[in-house]
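A lone chain, given as structure tokens: the form predicted alone.
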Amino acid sequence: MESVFGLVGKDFAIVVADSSAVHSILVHKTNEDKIMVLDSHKLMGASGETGDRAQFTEYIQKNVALYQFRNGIPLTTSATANFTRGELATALRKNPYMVNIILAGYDKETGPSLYYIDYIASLHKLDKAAFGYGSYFALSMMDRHYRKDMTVEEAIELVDKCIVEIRSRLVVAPPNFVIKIVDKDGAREYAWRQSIKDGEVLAA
């Protein structure tokens, strides 16, 4: 029951993901970080098969770093999105990755941006996006309350509404979520929304 969603605000972008590592009917952990920091100003939130998600996001992260090392300048968010889409498209004909991606970044020239990339290599630039079962509720809430000129506080309030809706509507809802933000000051973790901690599960 994965849930990954994101949105673009006035001068920032936010990506939110559940933190449950699940296989079949078992929950292995509830603090899995599914949002990778690609570089100083890019975030990649991913959902899908655990192995594909971990391997592919790390592969993209290292290639973005390699490009900057070779050329002395970082890839733009748009270039990173197109590179990611190209790698998924190439793999699609060989050994496809079952991974869906929300890529957020901030560029000095163009400001914040958000890209939706699915497992069959479709690429769209959007103001708001979501993947997983939680997308049914996150997209509904964002359609109703989203505005392009939202402040960080307003966006976090909307994110919290989406999380509450996902937790209350899904039969098997993920308990914990991680929120990350990217703006002119860089990409960073903003907050966690936790209703279960791994320590509590172990103690029980």
Contents of the next structure:
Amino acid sequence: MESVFGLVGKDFAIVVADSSAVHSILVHKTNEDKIMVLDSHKLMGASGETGDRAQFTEYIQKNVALYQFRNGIPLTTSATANFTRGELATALRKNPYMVNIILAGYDKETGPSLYYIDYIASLHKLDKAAFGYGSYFALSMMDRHYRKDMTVEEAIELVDKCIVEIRSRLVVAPPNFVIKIVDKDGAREYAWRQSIKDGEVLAA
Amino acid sequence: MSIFEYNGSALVAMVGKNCFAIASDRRLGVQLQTVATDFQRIFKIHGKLFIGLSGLASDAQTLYQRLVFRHKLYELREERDMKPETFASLVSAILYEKRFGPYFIQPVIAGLGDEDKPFICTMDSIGAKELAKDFVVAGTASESLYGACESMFKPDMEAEELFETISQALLSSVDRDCLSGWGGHVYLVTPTEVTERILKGRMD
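Next up, can you give the form predicted in complex with the partner chain of this protein, since the form predicted alone came first?
Below is the whole assembly, all chains and molecules, this chain first.
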């Protein structure tokens, strides 16, 4: 089951997701990027049904871009979160998207923010959030070690603690994780944490 | 587990002497996991009308947005605020519209009507109104709340005594319910002022 988690630091927000694409007992790939960069200052980490995840995050990304083209200014993180919730809520009783979302963004006026959006369209603004089986470990580690206004180094240390817990305590633990960060300089990939590299050929 | 118990909630409203109080818990959960401890369940419609929405958080957010929309239109057309009795009928009608695919919520409405007479009511998920002269309850902790309110309530309490009574009833009831709690949110409304207070209870 896919793990996505995120937290807010001093002037930044971080989203972490596992990177395995799994179908039943088969691992298709171990370097799948599940954190969509919506625009210059927004990240959307998603977990859930593979097709729904890819389609829905792309749909939101294109609508965010459309708003910017039409209106000349980018959407705020809060507006994006509410738009996403609206789309999920409208589809809920027709053709639900089975996607859980962690939306992180940086706005000049309000700073960094993180939104938790459930697959049944419950929206809540939080400082730390997690989805999936990994959430049981990630949330506990964050409850213990998280403080307001952490630096990037401290936050990454906490992220690594969470990843170590997930790897050691979850029976079907995903081997690889991707970490993305968003701050005043924009949204970008920060690092990968890989214990299995795709394409590795084992010697006989 | 029932869909009404997915997120967990506790709501109570009580009538006093020319005043009312409406209180809720603050937990947002996903079945056994707690996601947030600062979730807002009670919303202001206008200065003398509040609605609390218990049940599925996603539907509570959707319904709240629809109700605010309807009330703002009413205010533009009628150039006055809606009376609580009228608003209750509006909520009932909106819920019955979805009779065969309902919103999974139970609202609690509290307001000051003509001549600042306190009005409280609750309804089920398809809009069956239940008016009361003393108190109304809703949510996963409703059975405990009925017991606590029945024993603690006295008619014609002044504002401060009403606040104490509703707070004690709420905290003791949510302590017996694992799906609600993590503090309380109490709004005390008199003809001249609205007081919002946060309660600290057992944080589990």
